[in-house]
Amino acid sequence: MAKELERGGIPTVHVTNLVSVSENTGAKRIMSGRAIHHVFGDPSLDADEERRLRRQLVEQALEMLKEQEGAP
């Protein structure tokens, strides 16, 4: 899906725990998530800690988009 969005001109970051699969499909920006069942979270954390973790992961993905934007 990320590859098709990119083809349509929409930059994406594919967040996954199956990085090798994403690499094989040709995704441009790949970010490894936390765990297979909780890519953007960790249910073992209390609510405030998990919210901070999720924000950190989203900011990391946005940073990947920003860095790529300036690249040739």
The other form holds:
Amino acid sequence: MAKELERGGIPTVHVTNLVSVSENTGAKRIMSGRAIHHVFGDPSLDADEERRLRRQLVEQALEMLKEQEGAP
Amino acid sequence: MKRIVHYVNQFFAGLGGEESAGSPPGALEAAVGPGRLLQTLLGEGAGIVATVHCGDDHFSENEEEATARLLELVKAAEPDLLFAGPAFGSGRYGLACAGVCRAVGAELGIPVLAAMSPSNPGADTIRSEIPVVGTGESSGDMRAAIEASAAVIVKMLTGETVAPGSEGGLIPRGGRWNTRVSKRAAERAVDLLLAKVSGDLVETEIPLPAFQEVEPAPGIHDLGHAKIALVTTGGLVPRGNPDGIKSYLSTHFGAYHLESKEHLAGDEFESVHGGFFTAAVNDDPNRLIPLDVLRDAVRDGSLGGLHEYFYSTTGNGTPVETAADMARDIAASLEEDGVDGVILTSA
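Switching from the form predicted alone: structure of the form predicted together with the partner chain?
Next comes the full complex, and the chain you just saw is listed first.
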């Protein structure tokens, strides 16, 4: 899906913890999330910490959308 | 003698090249062009009783009508088998071979075989349904293509099962069939491992699919003015799953309006993904679709805006082609709505 969105001209960051699967299909911008069951969070943290973590992960994802040449 | 009908395009029927590509369906009561070599290789047991032909342009522009007419011509020759091609890398010719094979197989119930390059779009169209001999890209490969085809034809005419793998130069059909092998799995695994460490590994038993390369889209210059959309293969849907998104082998996606929501609430959304432990996401869907912090980013100006819908399907077991189709649909609507980038999340 990431590849087809990129092909359609829309930079796409794939956030997943099965990075090798994404790499094998040839996705261009791949980011490793926190964990398979919760890529953008962590239930072991308290609510504020988790939200800070999520913000930080989102910033990281957005940065990857800026890259001219998508690279994992 | 077994009766074979051979399908070729205008060029191989000897009617001319591109200038004759508009020629309508016709039949000759003999082997012509590549059929002559095939006839020699088949020997006494089988004979080409008719060569049925059609111009490539004519077929692609009048597919339904041409297929019906070709079917009549094939039927009139009362064949035991139809062979189409080799079409090599020619897309229109390959698609015509695929169309004729499909129609003849379905209507006459006889064995059908095509030959073309694995990269020919016709091969993709038909290879899951009928055997296709893989050839090179051009007619320079004619001899090898006809030899491989002749061997498969002989096998088919004797009623032998044609395996779905690459045996005999066939393009793998993508299915799984039971077959008897001489060694058990443990022995084969050790053999493969030994071959791999010694560098002699010729062929794996299960080749991984080859994926096409894609050029990355240009990156976003200014996030402060960019609109981002959220897409997930984690199966997040409004509770009750109004669009019936499947938890496995998904075939479609849902588009859900974010309205003025500041975050995604666990009592409104749930994941219907059947391939991961969804409790953490169901407790707080922002762990999959990080809406809460993206709203923060828009508020503080570090991000221009968010697309008003998020898109969701499940990614487990979904064939790559189905996923690609869904993504093309999503890409088209995002483009229309002026979306500059996507965060795609997967479990």
